[in-house]
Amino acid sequence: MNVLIIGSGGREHAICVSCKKSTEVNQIFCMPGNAGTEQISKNVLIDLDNFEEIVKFVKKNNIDLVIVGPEKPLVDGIVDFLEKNKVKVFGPNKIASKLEGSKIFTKKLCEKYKIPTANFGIFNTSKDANNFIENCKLPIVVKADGLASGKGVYICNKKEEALTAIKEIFKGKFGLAKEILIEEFLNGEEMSFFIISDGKTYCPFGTAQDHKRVLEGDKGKNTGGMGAYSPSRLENENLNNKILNKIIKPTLKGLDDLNTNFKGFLYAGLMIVENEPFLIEYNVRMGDPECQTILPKLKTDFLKLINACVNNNLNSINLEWHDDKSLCIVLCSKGYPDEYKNNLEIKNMENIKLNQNEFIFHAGTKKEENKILSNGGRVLNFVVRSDSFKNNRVKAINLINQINWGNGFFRGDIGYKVID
């Protein structure tokens, strides 16, 4: 099977590695990929907004299956375009992708189908939003409606912070903003809950805990994710059933009522309050870096699983997992999530000896003249699997120290709630 993976991050490198292990795989292409994917696949430089060129490449190279990693092409309708051109593709269509593409779409779905979520208000002018803030109980959460790479959410402890957030969003910090979402702050613990679906049936696909804030102790600005561990410490059978029955099933019913379905990975970002789940947001793909922690735990042939979903045959697959723990630490460029430098060489990569169940997934990297250079804010992902979260963290930090990249930084406390 010839496979094309769309994307360039740590998630896509992890998907690439999982595909490479499959007995079904022939050749893998990554578009655009990174220095890590280049080691095991052929990187392809085509503009991801140019769907017609992507289809031409797929036909020319006899691609049997396309796996879409990031959210933007999904929200822009790449699945619909590929399917119209008779290309097999794994990912949700444009309507289903609105679950991530519009937070307001999802909130209205929650309201209609009684899905537990934070109380909220939707405003289309700064004036109305500002007036609402005057009478709000703090803290409050202000959100941009569309895609914002994990950064369009403001948790505001002071009224002035909320007013600034409203101003920035309406001024277009995250793209054109016609509406803004303001919701109550839920005091609990976050949890990432995943399912995989073929459009007819679905099954759970693991849990994780992401660390969004840039500084240790969950302080500082929001990022795309500084690290994660899997499974979540909150996971239990009772809670899983609540999530499936109160959140996942009503959401899929809502899509069904819109005459569509969900095919792909659905990621529910939850707040757990006294063992009760509340939906914070949906992502319509694997999380990053949660994907990097979950996929190494999968025993089942990944490509067989994805192919079964594309063929509406998920029931034919028996999902099997390694019964251990996984932890990921992200090495970032200094300055992230604000300004940082690219094109800085990362030495010592070839000297790293990875033991069994140790992984390095590239994210913001590229290869030029046999040198690995930084090419993004989140640069490398260090993942370790074992029976101990604590051991995983120690080993991951040891790998980072071996590389000794002077232009990078990382959080040394990933998993602190389950370790320290």
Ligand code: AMP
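Take the two forms, find the largest set of C-alpha atoms that superpose within 1.5 Å, and that set is the rigid core. Source: prediction; values computed, not measured. Residue numbers count along the first chain shown, from 1. First, how it differs from the form predicted in complex with ligand AMP.
Relative to the superposed core, K127 undergoes a Cα shift of 2 Å or more between these two forms.
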The other form holds:
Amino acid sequence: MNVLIIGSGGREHAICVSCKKSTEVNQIFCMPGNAGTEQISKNVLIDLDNFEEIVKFVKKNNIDLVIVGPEKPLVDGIVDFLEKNKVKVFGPNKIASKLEGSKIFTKKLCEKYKIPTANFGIFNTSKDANNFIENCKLPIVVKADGLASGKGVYICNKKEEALTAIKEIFKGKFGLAKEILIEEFLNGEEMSFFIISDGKTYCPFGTAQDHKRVLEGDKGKNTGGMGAYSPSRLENENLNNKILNKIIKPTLKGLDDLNTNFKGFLYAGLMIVENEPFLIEYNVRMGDPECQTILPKLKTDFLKLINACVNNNLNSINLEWHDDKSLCIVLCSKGYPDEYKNNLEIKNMENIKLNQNEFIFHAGTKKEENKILSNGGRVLNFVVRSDSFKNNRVKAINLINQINWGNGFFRGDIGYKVID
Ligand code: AMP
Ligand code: GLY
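Return the structure block for the form predicted in complex with ligand AMP; the form predicted on its own was the one displayed.
Now the full complex is given, and it begins with the chain already shown.
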């Protein structure tokens, strides 16, 4: 099969590596890819908003399957466009992608199908939202409706913070805002829960715990994710069943009632409160860095799995996993998630010897004149799999220390709740 992977992060490099291992693969293309994908596939530069150019490229290069990594093209309807042009594609359609594209869509679905989630209110003027804040309990969470690269969520400990959040959102900081979501703060432990679906059936696809905050001890600003470990320490059969029965199944039923379905990876961001799951948000794709953490545990041929989903045939696949532990540390550019410098050379990459079950996935990197340069806030992912989270972390840090790059920083405490 010729495969096109859309995206440029660590998630997409991990997907690319999994495709490369498949017995089904012929050629892989990544759009736009990074310095890591360039080593095992062909990077292609086409504007991801230009669906017509993407279809032309697909036809010209006899691509059999397109895998979409990030949310934006999904929410913009790339799957509908490709399918209309008879291109096989793995990912949810535009309506199903509203699960991530509109937090208010998801909240209304939760209400209708009694899916456990934080209590909430939806307001369409700042006056109504401000009045509500006057009498609410703190902390309170204020959210912009649409995609905001993880930045449209304000956890407010003071009324003034909530009022500022409301003002910024209605002023258009995250795009035109007709409505705003305000919700109760849930106190618990977060867990990322994944399924893969072909639109007819689904299979659980692992759990992970992501460390979103930039500083050790889960302090400081929110980021895309500084590291993760899988499985989540909260996972147990009883909780899994509750998640499937109370959250996943009613959601898929809700899409069915809208005359559509979900094909792709669905990522439920959950808050677990005393072994009870509450839905915080949906993402309609794999997580990053959860994808890099989970895929090395997959035994089943990845491309066979994805191809089966695209052909509504997930039932034919026997999903098998390595029954051990995986941990990922993200090496970032100093300054991230605020300002940081790009184009700084990362030396010594080629001299690093990886043992079995050790992986380096590129994210914000590019190759120029045989040099690897930084090209983003999250730059490299170091993943180690074994029967011990502690050993994984020690080994991942050893790998990072072999790299000669003065502009990097990372969290040394990833997985502290299962290690320290
Ligand atoms: P979201 O983009 O909705 O996942 O929100 C980003 C982060 O904000 C989540 O990963 C949580 O850490 C936090 N968060 C969002 N909503 C809530 C809530 N209702 N209660 C507590 N924390 C929340
Ligand atoms: N790791 C969080 C995300 O992918 O949204």
